[in-house]
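Quick heads-up: it's one chain on its own, the form predicted alone, in structure tokens.
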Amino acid sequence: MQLKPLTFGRVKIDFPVVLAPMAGYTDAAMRTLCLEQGAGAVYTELTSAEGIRRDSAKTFQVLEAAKGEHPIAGHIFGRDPQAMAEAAKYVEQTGIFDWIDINCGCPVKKVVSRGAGAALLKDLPLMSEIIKRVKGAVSLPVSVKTRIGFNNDSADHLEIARMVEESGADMIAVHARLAKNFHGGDPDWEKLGEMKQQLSMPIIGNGGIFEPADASRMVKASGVDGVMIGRGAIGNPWIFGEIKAELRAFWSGAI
């Protein structure tokens, strides 16, 4: 299997490897060091859309880059539309961000009882709602990043696939675990690939990777368009460009 430039919108991904957002990690010193360590592309931590109303001067904070971080996703969570729609254009309006990200995944206690990351997944007419609100107040690209499902009792990986992509977005993240087990467990990375299959839009898998060989294998398994590295790149930014070099052997375009 093959990983080729990811294309989206206006963003091109040269090399598709990137780094998740998490909270309390991928500051832009994180964020920097991981790009210059080869990583494709990367995200802020999670923003508050109901800070950015506020003029909360911490999420502000959360949203600075240092110069040349790019391609850069700012990646937001809420679950109001209205407060989606208004962050997403402050984002875009300081003119640091090559596209939006809106959380559906998140499965932390203090943002699933607010309604929003994950809890989302119990809710997709609202989580439809807030991605075309979101869509529709920015020029930028909009992707989504969320997970195969909350629990089992919930919407499954291919409602959700479909819903995400009839609602607008351009490109989707998931992590191939449910909400509900966190980072327990083995990754589902057969789901990844129905998924894929389903999807028009591009898709890029989660969950399970902290070596290059990891990599290789989520690909193959599932033929997702990009790899997302979270855990596995705290404390080690290097596992991008040992990534790259295991993937050379499947790569059809130029790096």
Given for the second form:
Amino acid sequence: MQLKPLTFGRVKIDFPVVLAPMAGYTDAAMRTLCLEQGAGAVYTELTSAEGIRRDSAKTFQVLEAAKGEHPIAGHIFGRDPQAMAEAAKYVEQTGIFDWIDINCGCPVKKVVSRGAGAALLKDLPLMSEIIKRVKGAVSLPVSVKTRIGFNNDSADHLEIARMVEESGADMIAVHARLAKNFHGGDPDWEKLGEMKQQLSMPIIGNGGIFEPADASRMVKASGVDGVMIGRGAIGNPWIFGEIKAELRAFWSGAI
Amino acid sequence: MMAEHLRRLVELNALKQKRIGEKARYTAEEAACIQFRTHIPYYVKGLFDKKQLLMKLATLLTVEEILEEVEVLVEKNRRDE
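For comparison with the form predicted alone, kindly provide the form predicted together with the partner chain.
Following is the full complex, with the preceding chain placed first.
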């Protein structure tokens, strides 16, 4: 098994090792640096659907991108399906973005307390409705960024995967930790593998990638179609080039 | 890389302010330096005695000042190695 170019809808990511969306970090300056260092694609910071609806200048600033910044996803969050559909439409109309990504995995209190981000994992019918409404509102491909669950009592990773695919998403990126664990503890890459087995759409794995060797291990353990790097890329945009070299060595060694 | 990151932030802020057209509270350079405060701890991760730099950050509002302080820290680490 090897990382191949990843295609969903009209989007093609030649080297599927991508920069995760991170509020306060993944601005255009960081994104362009990471793309130059080899990142296959980037995401904007979290963009509030309600902010777009209320014409918030701050929200629109989050959606600014530098010239030639591609492939890039417009990353939106919210809990109201109508607001999310409108936000997705706006993101599409800017003409800047290659696809729309829906946040269903942010565990931060400020987001979860509003019923958005990872809180959607506690209400799969609502999450499904959001995906369907967003998908119906735009012609761009739609992906979902989520986690393997909210806590041990909420829906499990396989239920989530099934629902996301059945709701019409074109791709899914999954952080291999429960939302209740934030970034603590070891990521459960095996669960990513189980999701991969069940899905026919591409899956990108996220969580616990700080060294190039981590990326190889994740791909080997789970068989995911791509790797997403979040905190491992902050202050370390070189990691993408290093992973490129590592994966090349890893796979040529395997052959 | 850190200098390049900062320079791009300044450019982006300048573009943003030009487009908005209103008089901003901070200059593009100051705004970039403030935004960069979240990134610096990661760039200097693993360096000895970085605490002083991180404490000073709140008062550094030019690219030159920030890069100078980082250089001092790097030099100190090089000497103490």
